[in-house]
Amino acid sequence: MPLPTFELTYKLNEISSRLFSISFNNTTDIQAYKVVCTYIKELLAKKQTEFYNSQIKKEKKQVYYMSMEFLVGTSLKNNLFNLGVEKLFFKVLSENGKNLNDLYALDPDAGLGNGGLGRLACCYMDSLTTQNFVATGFSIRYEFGIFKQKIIDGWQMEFPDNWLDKGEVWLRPREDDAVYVSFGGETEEWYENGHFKTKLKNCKTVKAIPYDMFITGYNTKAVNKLVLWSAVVPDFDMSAFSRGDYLRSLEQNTMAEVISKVLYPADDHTEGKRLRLKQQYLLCSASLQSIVNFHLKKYKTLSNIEEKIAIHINDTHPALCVPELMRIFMDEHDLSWDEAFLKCSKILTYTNHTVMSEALEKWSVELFKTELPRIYKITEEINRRLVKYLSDIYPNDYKKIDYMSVISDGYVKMYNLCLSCCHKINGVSALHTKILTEGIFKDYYNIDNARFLNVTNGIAYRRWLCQANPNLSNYLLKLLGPGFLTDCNALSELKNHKNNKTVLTDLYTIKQQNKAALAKYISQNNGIKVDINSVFDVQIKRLHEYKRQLLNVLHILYLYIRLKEDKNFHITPKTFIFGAKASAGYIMAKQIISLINSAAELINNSPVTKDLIKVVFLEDYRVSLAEKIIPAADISEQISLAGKEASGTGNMKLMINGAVTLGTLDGANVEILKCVGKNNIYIFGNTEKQVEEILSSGYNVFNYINKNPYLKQVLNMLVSGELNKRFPDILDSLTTNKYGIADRFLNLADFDSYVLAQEEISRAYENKEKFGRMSLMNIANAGLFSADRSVLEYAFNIWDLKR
């Protein structure tokens, strides 16, 4: 920013006068926060316009990234850091009696995501901007986003997260660019001058208003934007209101606004499913209308649209882009089916993020057809043509064709909808892509393997290292120079210091400082005193059974039993730190949270475990909390069942901050192992192939329970009352077929191996030099996992962008 101190002061005073009719030095902290954010937003709006116009003048191809989630987190610090003006703002604010850290504390997390999927989308937008690509993200302006989590009597309770109360200062509404999206009704079809025509009748229409949130890159003139759609009623029914029909006049307004009210409404009932489908269609329809409108404004024709835009479907939530783009091309611009489908196939690309069959999204035909009648007819025709095509390739193989079809068994399968059209499909780690191409997508892969490729996930490391861990970042800057700020691979120079005892001591001191800061937070928020000399063992991620937080807590209970029964049992002091939210309707996940909190209450107050084990569950896990936890972690728990986690990105954030991974051979753990070597990571458990063999041969949990008396005692604790609560459903999920298969994520089969790995960690941690060297090697080898590398692979191999 080319502003001298006095000019920045002048601008802050001008905005303060405009917003609050007072000088900047007389503002309250919240007013000062809004003034500073408004200034940055207006600056970024100008920079974005200049960047966009310069690139469009060159007719650069643009990428549009479609995602139901963008877990933005806080924005103020990120923008100041990327603009290189953080020190300037500290100085100017201090001169006006303000502390920038106080304003940082006011900045809300934009909770527009649930976990890794949404944070990945934001990391990619950051890196695309840093790499000077023209990129636009599209999502929904959820009024409440992901919920605020409170732990009450050990149980997760969900409360509204009104992030817009302060966060709206970052958004720029564009009401003049609103579009209309219709639901329900019936289709009317006819021919006119030899052309097929159709329109919706008796439908309900909402107005979608775009809000821009500007995205900065590091040390670049580029600024991109994330466009968030808000649904409102098109027109208030004044005549109905005047007649006294108040409910009818307000009904449509309520229906419209609820669409963009909450991220991921519970879908364990029909109305929840209906709302989620509407959200997905709102995102796809509004975004695609906007994209096509802007293209036509520039080029006046659709003949070149596939050369000028790439639209990326991030997981299956935006899969409706396929039939909706067909609808726009055919119904609004009179393209033939073949013309429209060819353009769609050249424009659309798709990232798959899961191999779990229950997570492969599908909708009942009845619901889909009722809410989106025209889109269903297009999808039906896509399926008819697909089945005909597949029948020529796999003649008489009806089972395979049924598996590959878009519509079958009363469901519309969104993953097959993407596979039927998109010209590139990618997985997000080497193992994940292998499972896709050799497993669930094998038959599509065999038809055209050129469409499939891997792009291993990456993180915006400047946020997760430079911003979240300034102690470490500043030290590396002095030790290595500034090269790593623009090229993460420059961290590899740290390997030259792996035997330098001074460097190892310095890194240990930095880790202890970060642990002390987290310990202070834990004391203030949980009332628990933790020992910073203990191993900080961290598992922070969305609560899901396949991520196996349950395995972690079973091991903690095992340690408690061993300490209680054997006075000679040695354990290196450990602090187990959890952060996780469970989906509101996911009862088993919420029970696991309750179990963790019950274990914490027992162990933290037991004389048996005093000074040896502490268990901490940090409520309301979010981006800003992760930024406190990650720099302090010694051990990174990445213990999902092999073959279930597509990639993970928490493993990368923890790794670059010097945490040593404890994990299975799952997701990107496989690639982390290759980077750091087997001596700098702890791998345990069955491999993906071994998991398949165990499950296919008839998994008998009692083979594992009966040979380990401690494990049997741990399971008994779940129902004995010793934890002050009983957890019969968790015990049943591990030992009976009540939930389809006993212990379907093989917690018990991997238990012994996990215990041994934890014991190995304890021995290593007691050798400070050895563990410090492991930590150093993790930082030094983190270069592969930069989002800069990932987005370049997407840009050149998937979207065909040019510099």
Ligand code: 26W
Given for the second form:
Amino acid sequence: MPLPTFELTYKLNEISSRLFSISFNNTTDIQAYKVVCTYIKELLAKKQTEFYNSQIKKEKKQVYYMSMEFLVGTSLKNNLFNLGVEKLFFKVLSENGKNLNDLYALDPDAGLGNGGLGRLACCYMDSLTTQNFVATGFSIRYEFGIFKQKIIDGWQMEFPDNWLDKGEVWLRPREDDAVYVSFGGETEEWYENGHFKTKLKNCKTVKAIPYDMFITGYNTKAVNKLVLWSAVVPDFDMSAFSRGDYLRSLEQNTMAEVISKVLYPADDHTEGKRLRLKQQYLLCSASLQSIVNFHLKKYKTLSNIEEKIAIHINDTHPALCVPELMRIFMDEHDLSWDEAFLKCSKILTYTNHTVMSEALEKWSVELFKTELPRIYKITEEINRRLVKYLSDIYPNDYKKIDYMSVISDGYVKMYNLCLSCCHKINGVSALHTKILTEGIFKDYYNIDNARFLNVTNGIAYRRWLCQANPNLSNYLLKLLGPGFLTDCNALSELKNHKNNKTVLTDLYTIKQQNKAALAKYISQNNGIKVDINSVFDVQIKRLHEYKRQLLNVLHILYLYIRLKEDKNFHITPKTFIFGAKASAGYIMAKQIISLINSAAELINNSPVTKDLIKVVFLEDYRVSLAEKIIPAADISEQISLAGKEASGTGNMKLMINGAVTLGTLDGANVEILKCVGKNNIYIFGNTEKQVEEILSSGYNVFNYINKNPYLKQVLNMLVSGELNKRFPDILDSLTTNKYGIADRFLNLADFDSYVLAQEEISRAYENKEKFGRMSLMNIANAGLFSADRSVLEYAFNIWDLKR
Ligand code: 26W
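Could I have the structure of this protein in the form predicted in complex with this ligand, to go alongside the form predicted on its own above?
Once more the chain from above appears, this time first in line as the rest of the complex follows.
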């Protein structure tokens, strides 16, 4: 777009006068923000149409990425960076008395996701666009994204996130392309000219309006979009009104609008809530209708649809795509069952993102049947045919067939629905895929292993390195040239400098600058003064017991106890930084947040620690906060219980910014180890296999507690009163069977080896050159973890796209 300065000024003035009837230089910051975003949005709308038309003309196959979550973060900086116009905007804005940084600060995080899965979806849209694929994301235009977190007296409190207030400016509504989605009622069935016909009666229908959010790629003409559905009342129900059924028509009103009201803030367990099922159906039905309509408009036939589109199911949340696409093909376009099913299976693919049993979605048959009667009938028939097929393969093995069924024990199991139909199924790291194919999906894998594959996650590193860490990125640009901007593997050239003292010193200086910036943020937000010469040890991710933030705190308490007992206990100064949201109803997770804050309160103010250790809990962890923390990290805590974290992506973001991983052999940590080599990472703890052995042979926490007197003291501290609160539930969760088996995530079994790894880090950090080289090797070996690589694997091995 390189646009002359005067032309941009002209456009901004034109939009200012259209929106606010004033010239651009007279706008307030918030007005200026809206003007700039509107300009970008309109430009992208034009570019998107051009790109789309040019690709569709070539009849290219396209992919639709269905996800209940897209954790977008901010857009303004990303779009300007991708379009290569950041400098131009700085200039033109300053000519008008404005600072672009002030407008960046106004850009809200679009928090339409919980964590890893939602952020991954955005990273993939970015890389797909950068590599010129035609890709459309589909999700819901939640009025309220992930809640805002405040810590009040150490306890997490949730507040609504009204992101549309400013974020709306990025959306383009398309009222004319609205579709209708029906819930409840009963099915009516009849035959017409020998054809089976069905329709819903007495159902409630909502109108789904699409809103486009444009997705830019780096240095490309391609622009894609994310389509977000909003549910509204269809049209004023005059018939109900004239019958005097005033209440019913108003009731319909609230029912419709509540569907797209709020993102479910849980990523750890499913509650089987009616509203969530409705959200999922809204997403699937509205998106599939619009996809099929679009295909028919272009090709006038469904005969080739499986060659022209791929539809991806991001975890099981959009699994209703299976029966809904069947419904559209059969009920609306008269395809036979067999024709429809074959097409569905060629079109649909599925990624699993978790093996935690409480996160595997299932719906009670009762609820499913009442809300989605026609979809239930189709699902029943899918299951009937599936069971028949499985009975031939596993005759009389009723237990196995039951386990593999879509419907059993009064539940509809969404993962089996995906497995019963999709032609490609993938896990998100090598270890995770192995666990799927040898564990929970084994019986399906044994029937047809060709359907299963691994695609290790990747990140949009141009956001997470180039935009988030301009100090480092600009330095690498000078040192290595621009190759890494489009090919992440080019970072490996940094290895040539691993013994170059000047480079190591420069990298150290950059890290210190970034740490100073974060220290300033910490001082402003938490009122805590942290030492930038201490190790910045960072654990940022959703709070979950399996991720073991608790292990981290237990170690911090251990350090405190050691220092208290022995003034001469040697310690390398460390600042432990946490960021984490707990799902609102997950009380144990909230108690762990409270414990972190209590530990912070005690340790940050104690003469015992003499400023040697500091603990910081940064509230409201979100994409834009991650962008501040990650460039400043020395140590990346990836300490989940082996076998539980599907992949992790924070580990990759931290690595590419030069943090050294302290982790278990879990998820993508295993691949990080392979890339950096064992000298550039700290691995500790039991392996996945050992974990299984420990658990199956009867895990006894007291074997570990009795061996280590310090551990005993640490546990005692949870309830002794030395902290400003007592945490008996946490102690119980570790030592009794009150909350399931004691310490089910093996914090205590891994404690000793975690302490040793932390000690090793301390020694290494005292040798600046050694630690600096480790950091360099992490940056240099991050190439594999680019989302550019991941999406190419999806494109060629899963979706069968052509470049
Ligand atoms: C409420 C139901 C529910 C269940 C699971 C909501 C959301 C989930 C997600 C699967 C949770 C999630 O975000 N998983 C993470 O996905 C990342 C991207 O693949 C991985 O890197 C993480 O390891 C995984 O925890």
